[in-house]
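Given next, in structure tokens, is a single chain: the form predicted on its own.
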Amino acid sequence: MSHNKNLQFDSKCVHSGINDYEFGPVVPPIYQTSTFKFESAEHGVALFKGEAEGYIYTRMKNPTIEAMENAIAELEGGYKALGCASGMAAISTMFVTLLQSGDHVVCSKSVYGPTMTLLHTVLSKFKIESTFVDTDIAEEIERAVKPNTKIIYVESPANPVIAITDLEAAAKLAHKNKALFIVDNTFMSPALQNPFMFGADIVLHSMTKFLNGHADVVAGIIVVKDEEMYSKMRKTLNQLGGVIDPFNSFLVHRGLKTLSIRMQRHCENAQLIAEYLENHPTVKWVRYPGLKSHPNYQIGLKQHSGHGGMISFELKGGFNAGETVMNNAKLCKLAVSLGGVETLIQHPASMTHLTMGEEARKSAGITEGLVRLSVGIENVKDIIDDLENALKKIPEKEMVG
């Protein structure tokens, strides 16, 4: 893809990760096979040992596959990507593949809820202990970093109350204690962050999100900087299987071309409705990097070419008042995930961050009240309509606090 290193990221967004295929179609055809045949049993032999270049078997090769890998690899200045049947696939194996029993994690304490209950119920069995802190402040990493600390993984902006982590001192604190830094950049995306350029070791995705944009997906996908992480990586895959398939990874090829159009209306959208919700008398606070209002906003200036579609607010009534606005939002979808084409509302409390217990959403700062806007692309005044309608529905009583 040596061609596609001078152009600009929108054109990088619609080229990248397509090469000269049989016949000469535009984009990659989907191979949706399991198995590949070999020209003699000696080529068999030289693809297995790796002195030629091939494709044997799905779970560890597909060209459909490679060429989505390829393209997010080059939109996030990477070297290689590994293409995971889901998020936390991707998130797994990057852990199985780093850590050994009796090393350390530091993690962002408002992160992906699974993400938590991975590290607390599944790795720790393993002898591999965690501690969650707010990444946003740099002092707090540091505090908790021991000798035994081999990764510090943050999400910026965090999942769900959009902290932000400033990376390049995160990258320098785990450079200089001899950890790896790791990104998930789920809700910027590389069309508005580039953790690489910060000092990160390896980068994550779920793809569910903005990088295929139209909630019909389920994928991850792991981002390395040179060929003996990306080997060891792909060891792991192979062995622990959550592979994507190609026509997944077709769907997401397709999603990428889109992507920085769409992230441009998503943050035009979401910029709008923020200043709506922070001047709205049953709004207690906003979240989101494009207010002045967000603690750290500067550092968002730094480090966001753009300020993204997700939006954090607290409304005055607490639980019963998330409750009423999402039962009463129409254009609004009431349901989990992020990053589509449609507007998405949600309650993390009962939702994506409830196996977290009570005792660590309060510690992460996720409240009774909180409600996570996922803001799509459709006209900016429907969606700002449809919530004002359901922020009406909020008895007056609930309009305090």
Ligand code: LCS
Contents of the next structure:
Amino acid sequence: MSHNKNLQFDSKCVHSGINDYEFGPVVPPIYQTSTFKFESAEHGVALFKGEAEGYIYTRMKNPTIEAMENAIAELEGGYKALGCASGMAAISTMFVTLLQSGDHVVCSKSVYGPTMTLLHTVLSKFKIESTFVDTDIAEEIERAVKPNTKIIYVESPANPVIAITDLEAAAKLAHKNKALFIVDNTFMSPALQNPFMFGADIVLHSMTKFLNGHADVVAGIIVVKDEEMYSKMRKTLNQLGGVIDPFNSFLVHRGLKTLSIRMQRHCENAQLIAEYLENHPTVKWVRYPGLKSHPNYQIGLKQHSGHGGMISFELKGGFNAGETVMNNAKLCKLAVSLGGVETLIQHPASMTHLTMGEEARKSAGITEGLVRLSVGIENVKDIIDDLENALKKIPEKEMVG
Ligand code: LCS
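Target state, the form predicted together with this ligand; input state, the form predicted on its own:
Let's see the whole complex now, leading with the same chain.
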């Protein structure tokens, strides 16, 4: 990895994690094998004892997976990374590794629905408590911290309300209370934000999104800062078993090569679309980190180098108007997920954030009329034309609200 250290970020996207392989391929081969042959019984024992370097079984380690993990660790500025079968596998493996019965978690009120549901339903069975607060207000985190708080967990920007948490302030609060600060960096990707620079202890991603970028893989990753954490996390992942497979790793690694230029286009398009929506007569409000109307616009400038591809907005006509737009958009596909090259539109209250329940949604600011756009890399004119056509279909009586 070290020869890439001095490269610029976009060059690292192309070259990180690539080793020398037999026959000299320029990309890592797909080692589509579940298991690896030992040279002898003694060699097998040495591998299991950790006295020899090598591969045993793909759930434990695989060269294709390792190549992708090393690339992402390098892009995030971490020590090592652990490829998981999904973003949720990464999140649950992280929580199970770090928490025990009696511990407490402070989590953003606005997070991907199943992350909140995991804490509420699965981890609560093991007597792990959680408090959900507006982590974009640092005082709220401070008020929620208790002597048994072990983790402060945030998404920034958060899914789906695009709330921005001051990462440096949250990290300081966590460390003052001997808790770990964990950041889900899915919405930004390492091309735009490196939470380790602001004090994060662990960075997670759903690689299903921008890292892979092509809407053809479900995967996740945990990036850690040192060997002690890596080894703890690897042991748990090995027991829980939610590892990524070699083919998906290959696809993610391929996607990474264009991460930098994709993110650049996502940002350019989303900025223009957010400004277009903010000035549209049918739109009540727009949340995008690149709009000065964002309450934490200044904090965003401090911690990310681009404003990303995710926009939320509410129409004056509320849910009914939103439904009209979603049903009439053609280029913007009506689908959940995000971060791919194609523009997607969806309704969090009835889709991605349904399991959170109405009360938790209300408290997180996920209004019934909120529409979420994952802006793709198409020509921005085509995306705006598509939205304009769909917005035109809103009946006159629903234009005001
Ligand atoms: N973290 C964030 C911020 C996410 O947006 C998602 C998925 C996850 C974690 C979980 O990752 P997965 O297991 O799906 O790879 N977000 C989704 C969304 O907003 N729509 O569909 C999935």
